[in-house]
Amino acid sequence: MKEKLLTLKEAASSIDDHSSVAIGGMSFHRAPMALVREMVKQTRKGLTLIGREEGLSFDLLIGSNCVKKALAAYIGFENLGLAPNFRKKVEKGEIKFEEHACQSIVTGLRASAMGLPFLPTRGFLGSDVMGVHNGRDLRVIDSPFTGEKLVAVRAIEPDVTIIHAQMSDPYGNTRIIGQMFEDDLMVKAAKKVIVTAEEIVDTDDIRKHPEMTAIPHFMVDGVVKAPKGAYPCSCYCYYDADMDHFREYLDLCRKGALDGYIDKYVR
């Protein structure tokens, strides 16, 4: 096996504009928001992101000019409101949104992890997500078995996937506790990995519960160590999502003074 360390300089630099781009975790919670800043330090250009249900990872990089599309099935702050560079962007026309529903997210994911180029699934007939679509990536197919209506989902296939994660051993062998999310789908879906971790651990220390391992090393391009790699989001078993945090952003962006923000947190 080859180690594949990298420092977030180098990891961010790997990310190439105009690419596609999966961001693991969920809303307040395990997403790789070291990466996001060192992405926005380097100004990455015409990013597409997908994720489910996504909040600061997304509207930091929205609001800092790197993203010309977002596929998301919910972009916000949960109790706080929604996201605020994604709901100008878009209300602007300065960034295109293509709204999903969490099952078409996790189904396209599914189906470009199994190699498949779509995979059917019940639900949104009759429902304006299928209007949005236009027949590009959701389609009424008929089952060859039954005759049954159902909805074929395009397979989504990112570019990049990067997720943060709380082990990893410098080849890539990955531990997530608690909660996966759609991690392990965008990172079997996607065409290069990169997982950032609050530690780098011997590999010995992997083998010893090798049940533990959700990535593993051949499916993993490249291995950032970054303690609270997560911060301001939570990392389960290490640190909690700094609500206050959060609510210091959202305050300073619907003022307008997202700069204030980048210049005191990422810059």
Contents of the next structure:
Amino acid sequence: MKEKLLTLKEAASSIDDHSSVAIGGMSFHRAPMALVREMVKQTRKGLTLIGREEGLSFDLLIGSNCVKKALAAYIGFENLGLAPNFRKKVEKGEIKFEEHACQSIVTGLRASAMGLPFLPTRGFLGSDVMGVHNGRDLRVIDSPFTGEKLVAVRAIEPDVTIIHAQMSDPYGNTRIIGQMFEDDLMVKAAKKVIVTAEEIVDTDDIRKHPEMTAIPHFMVDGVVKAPKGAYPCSCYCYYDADMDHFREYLDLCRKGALDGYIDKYVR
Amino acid sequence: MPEEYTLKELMVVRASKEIKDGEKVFIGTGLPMIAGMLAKYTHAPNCVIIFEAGTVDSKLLDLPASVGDPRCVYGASTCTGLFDIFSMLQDGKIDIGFLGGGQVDKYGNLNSTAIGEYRCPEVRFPGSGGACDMACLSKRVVIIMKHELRRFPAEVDYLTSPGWMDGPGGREKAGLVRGGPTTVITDLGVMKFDPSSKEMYLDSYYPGVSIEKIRENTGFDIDCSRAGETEKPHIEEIALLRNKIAPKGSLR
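Show the other one: the form predicted in complex with its partner chain, since we just had the form predicted on its own.
Now the complete complex, all chains and molecules, led by this one.
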């Protein structure tokens, strides 16, 4: 077996411009922020971002002109307010946005993880989330068995998935503690996977409790040791979210000073 | 002397009453979370609070900042992920969900996506998140909104989360198998939906709020003939909110 340890720099440069990238975690929690910052630093271009309920990771990449298209159910800062760069770019028509809801992201990833072209759901009927898709990714179908009206969700297959986990061994056996979000599905749906982890542990140790390993090594292409790699997001059992950091980001962006944020925290 | 109660406290207390004991409750960040905790500490100790990020029946000691907060994991019955939680929702295991949004119309259809033309919007909101899913698939939905004219239009600019659609039979026609909104709680009063017309009507107005003010802030005709004054919160409820559930002053 081959060790897959990479530096943050190597991991970010292994993500091609114009590829589609699924980003794990959610809004304030366990997003792979150290790797996202490195992608901004390396000025990745033309990315298609895939996520579900997203905040700083998406907004920072969008504001830094790394993104041509985003696909998500939600981009915002929950109780702190709207996502300034996402909002600005969508209102000006500078990025493409594919409207989803949580269920379609999760179902599309699940389909890809299962090797299927689509999976049916019962959601979306009557919602304009269906309408704006024009049958591209969501389509009404009849159940072949019961005749019920269902919605088929096209499989979502990211070129690359990046997640942050609490623990991995050098080969990519990865343990996620606390809420899974949809990180497992993102990993299993993707063509290539990079895991950043708080700790890199001995493979014999992680294999003592294989039932706690969410992701087997062969699905992982790169492993990065990144302590505090989710900061300012929380990482369950390691640290809480730094809400003041998110407030500072929003304040700076609202003043049009994203560069100031980047100078302070990214470069 | 501190205030008898604040507007937000009144809203939270009223929202908590929507939860019945033993119900499975799908809860989002903000006021609904506080309402859920209050229900659990008062009339509904056996309600099961479910957060979409993966935790079921947490023992919340401190108010989480979001549904994916590490605080949600403490003492939970199980901790899983989106796929399991949305499967429960699709399977009809969730009794009640709380939703907010940018606009609501008289049938309880919600917009949390965009104001203006969708392709080049005047205001771009965060999007559905799980709202569309919850509106389609939970057994009933309670809406919490700010009561302003621009937020209560005759028709929503974009229908993110289906309410009663275009009236009686609308949901069935669309193919939805259950659900629909039952209550709208605002900063002025409480609205419900007529069982036959599915149109929103005023059920109660807060102490000190006039029916006229509610009409002025509603962009469609609203039946106010059935309305009475909203019951004030009890001192025990306010004490719980201030001393135990939200002691950091988030309801001031």
